[in-house]
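A lone chain, given as structure tokens: the form predicted alone.
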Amino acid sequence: MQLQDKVAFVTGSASGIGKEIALVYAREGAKIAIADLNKEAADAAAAEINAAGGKAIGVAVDVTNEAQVDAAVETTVSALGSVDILVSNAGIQIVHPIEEFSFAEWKKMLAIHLDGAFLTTRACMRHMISSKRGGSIIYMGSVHSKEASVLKAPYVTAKHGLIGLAKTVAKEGAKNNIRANVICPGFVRTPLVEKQIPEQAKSLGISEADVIKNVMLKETVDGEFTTTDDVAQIALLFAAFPTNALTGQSLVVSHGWFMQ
């Protein structure tokens, strides 16, 4: 039970990614806060929770809207008792030619991405530092983090500007035993994933076949889709990491798609 009497907030995560980390969590012994946009998905992925005899709250809230985040937060230190671990995760994905992105949706992105990060790590790091307990931030980046690809602009310069935060929140939050790290993914096959797959047909002009194999999984060492719990175990070894040596970093888990 490596997060024994610790209390997750994390975002996204009614489904997909930030679904199974929940999960993970609950079963190494975190309370968790199911932060989603969508409030019913996120009461359904909470009861799952608690019927497996952990606990859990469903949590409303646009990590656009900075009222909403502050809420949130306050009713998870409320219902549970602190807040000792954010997992921002909750993203979308657009895709286009730059030269065909609207303004309107490259500002979508970098809301939800980046804001939504700055809001939830604030709101969060507040109750973190007068609670005294201390904290583990973590943001979800992706191999776009490091590495660009196209028809992605928005998102792969929000991914890239998480690892920013991320040592800067390292280096600000030390003192308070605060620690920031940030997951890099390869392609997970999560709602968001498959809904890009006939869009990148579309703009590239080949088959989805190709997509999968030409596009996304052609830098990998075996061809193979990262998994949800491959993430879900990269976010616990950063929650349970008990001290300031492992913060300000990026880990990068890709089926070897980018290796630094």
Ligand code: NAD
Contents of the next structure:
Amino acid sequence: MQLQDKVAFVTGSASGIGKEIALVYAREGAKIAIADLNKEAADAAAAEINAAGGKAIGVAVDVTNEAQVDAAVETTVSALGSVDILVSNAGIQIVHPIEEFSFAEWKKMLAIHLDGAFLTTRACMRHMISSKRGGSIIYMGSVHSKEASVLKAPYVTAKHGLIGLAKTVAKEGAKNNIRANVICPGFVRTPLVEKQIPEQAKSLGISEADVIKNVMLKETVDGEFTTTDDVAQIALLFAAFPTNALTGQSLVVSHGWFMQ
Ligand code: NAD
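Right, the form predicted alone is done; let's see the coordinates for the form predicted in complex with nicotinamide-adenine-dinucleotide (NAD).
Complete assembly follows, chain above in first position.
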């Protein structure tokens, strides 16, 4: 039980990677706020944790909305007692060549990935500082925090930006024992990726099988997808690590797609 008595606020945890992190944290003893735009799915994920003997609540939040983020963190602190771990994970993908991106789509991508990271960080840090319990802040980056791919200009831009935010939070947070790190996964077969396969096939004029083999997994060492559990295990490492020795870092988990 590596997270006994800890409370985790995990955004985008009604689905995919975030949900797996919530399940792993709950098994390690943490109380979980499933903070997601999709309240019905968030409540279902929380019910799954509660049925297994854990403690979780579903919280409706749009991470791009300042008032909703502040209220969701307040609700979490009132219901679960504190907030010790933030996993800023909510995200979407929109793919187009740059010349076809609308400004509205660009702004939507930056709002979810970067405004969401800032707003959740600020709300959680305020509690981590006032409670004097410190905390661990984890951003869901991507191999696209380190590397570019065609068709993903706002995603690559935002995911690179998260590393800058994490390094700054690491420096400002240290005096209050707040750590910040970034997880950089390769392709994981979640709904976010399933949606991209036909879209990329269309944009690139190739088959869906070729998108998987020759685009998504081409540079891996073994042609394998990264799994939600692979990512959740790194999220556990960052959440449970007890000191500022591990802060301001970004860790790639991608079957060797990107090597530092
Ligand atoms: P997913 O689509 O399975 O889950 C994303 C969740 O975020 C959904 O439950 C959705 O309702 C929620 N969400 C979307 N917009 C929101 C908003 N404005 N406010 C609150 N919640 C919102 O996707 P996933 O693949 O699990 O992705 C999770 C994170 O992992 C994203 O940041 C994504 O960029 C990142 N990531 C994914 C992969 C991959 O291959 N799947 C790889 C690297 C990084």
